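Given as structure tokens, the chain that follows is alone and in the form predicted on its own.
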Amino acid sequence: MEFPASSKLAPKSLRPVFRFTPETNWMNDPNGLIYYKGKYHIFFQYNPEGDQWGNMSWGHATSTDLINWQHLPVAIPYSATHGIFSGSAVVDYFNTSGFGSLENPAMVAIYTDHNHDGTHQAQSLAYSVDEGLTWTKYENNPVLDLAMKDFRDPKVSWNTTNEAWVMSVVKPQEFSVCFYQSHDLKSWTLLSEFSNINGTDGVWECPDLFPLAVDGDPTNIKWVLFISVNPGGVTGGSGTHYFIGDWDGKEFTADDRTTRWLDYGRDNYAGVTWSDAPNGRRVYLGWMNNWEYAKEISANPYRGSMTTPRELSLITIDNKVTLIQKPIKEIASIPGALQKFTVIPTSTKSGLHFSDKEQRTIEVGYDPSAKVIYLDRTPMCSDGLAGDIQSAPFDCKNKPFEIEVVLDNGSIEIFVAGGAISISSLLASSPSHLSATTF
């Protein structure tokens, strides 16, 4: 499963500064986000041969801070029969699976096996004692296998409700989040399924189910389910929605099968969060493209790149628990990187341009009659990006609100409402070419 190289090169002023990017080759999904000893990793999907989808093997790096990485070698690589599909990664601190010590907990990564005829997907361990710098594979692999075609994408974290590793995967075509729970990793028993099959449309991918405090009160937590789809999402191709209900031990029970949508941009998908992240903090991360064009964008010599971290929260807002998206407060740090603009509403639409050097202008406003916020990105849309206007429900009440707007090379987030609603798109310019007017 090779692939030829792409002679498409982008400008290399368009490699973002602090999001993460590969430092070569295609990269999707990111994998097995887990903090230890200090550090943030990150694993992610990775073809080590090239720069177009294949291959699939977990790539590697880890962070201090979120925004500067270290490149490390492939983690998990291919086989002659296996791609190491999407996954999850934990420290077994209890010593559960006997991979590592009390006094050396081994680093144990779950992922799909994935049979690249295409005919079969099953879930696997591989462990690392050294930090994640070598892994060796699990001898009794796979350790849950349905004899499906499509079954993957497991995320792992120890529950305390359960006080036992518990695990969401997905059935994709059967649009179906299982639960499983074990003791050791190794052994497996289904608990439930969660299913909402006349939601959205798109096969279900990536699910994450974790637990948040609302109004930072830690005697009232709801959990919430992250389950990314292809296609389907809200404005076209792939995209990420959630429901936010309780958690027993056993079953998700969501408070309503409202479709909420985690981002109405049209480049964020099969994002999770960090496990055993410090002083509790939930920290999501995105691979920052679409499903319908990311073959298409120039590689740079990487073709893909994530979203900036964002710190999640839930808060009450008219009564609802409401969830809430903001920039890593480090993001702070970088000079232009993140901007706050105030919007006036008027009785036409009114908000902020963005034009680079070549006079190209991206619109980022509010319009009252449609009572939407929208990102108009069509005028730098060349690139093989889809030229298009992204928009997300949002009634101002006619009372001025605040835009957050993060700026990294051919990228743009928004954040409105607090966090409440997020916007994210690649740009095919760089925001140090980028000045901001209102109107």
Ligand code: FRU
Given for the second form:
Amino acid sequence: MEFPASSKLAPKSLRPVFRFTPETNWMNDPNGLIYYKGKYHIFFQYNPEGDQWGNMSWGHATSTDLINWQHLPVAIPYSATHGIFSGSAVVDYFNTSGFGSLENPAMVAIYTDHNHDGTHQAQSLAYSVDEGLTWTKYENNPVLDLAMKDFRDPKVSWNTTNEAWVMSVVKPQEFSVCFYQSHDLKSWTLLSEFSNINGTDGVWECPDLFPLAVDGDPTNIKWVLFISVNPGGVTGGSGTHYFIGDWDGKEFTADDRTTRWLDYGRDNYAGVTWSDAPNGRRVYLGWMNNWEYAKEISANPYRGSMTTPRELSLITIDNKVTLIQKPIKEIASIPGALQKFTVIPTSTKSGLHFSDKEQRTIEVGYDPSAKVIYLDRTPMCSDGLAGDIQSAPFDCKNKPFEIEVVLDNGSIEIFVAGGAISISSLLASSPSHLSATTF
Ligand code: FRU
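Now that you have shown the form predicted on its own, what about the form predicted together with the ligand?
First the chain shown before, then all remaining chains and molecules of the complex.
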């Protein structure tokens, strides 16, 4: 497939310093997030030939600190008939698949094979015995095929309840996540389906089911199910919602059907978590973009970036188990990347102004009458971004509260209520020039 190069060029100063970008070309979802032999691997939806979506392949990079990335050759390229859509990767330590050995386990990618003509999606495998550098597509692909037009984004991990591989995969148009089990990654049996027909407007994409200890107590485990929706996100366009519940080896039972949004900003989509991260760490990464305008924003020579990685936990607040996101501790080593402010509420709006050297000012504020925390990025939206106000329900109960802000070129990420609320947003500005004042 041929796609025209972008006509718009973003200033080079907009390229993020520590958020991941490909060296060149189009990128969307993070794929195959896996930690192996001291390295965090990121694979990602990638067009090797242009800066528009198409020719979907898996790009690849590795990092020891989630900040500095080594760019590697395309891992799994598209073929004449199929694109390589989103999916996940595992390290097959027990050689259940037979693709590697106990001495040198295979890294196995489980991805969606997408017919270029858009008529068919099914789940397929590829494996690597050299730490993800070169890949072989499995000869008997696909391994899970329901003969459906839309059936995608398998997230596979070793499930300790099942003592087997468990896959979460979506039927996007049916607002449904299917759970499958396998002992060899090659043959899959259906365990159950979780749907929420009246929950959201958009199609469901990129699920992730994972356990977290509540309040750090390893005997109190809850399961979190992430599902991205597009459109129908809480602030317009693409967004990610999640459920908290239990996993019994067969079914996911949500504690309730409340729609919880992972992020109230415009730009955090298709995010999933790393498997096998050290010390039980659960690290999340999202595509910092929105399908509403992803194809419009300027490129130079890359188009698309990831959020700052976040460490996830569950904490009980007011008797409610609450998902907490914290920017990874590694960014503390980058001067100015993470800034903390205390906001003292008044009877009117209060908060922070960030101004760049072109005298454009965005506002991060608390509105006591609406009880929201909001970001108005309108003045920094010249790059094809939609100008808008992004807000999250938040009641500070008239007490001073802390806002954590992560600034990188082209973005702001805001964390309040100890990380229970986040607002992630692209900006057509380089925050190295941004200075903050309170109001
Ligand atoms: C999400 C998504 C996935 C799909 C991929 C294609 O952004 O639409 O559902 O696998 O992008 O690039």
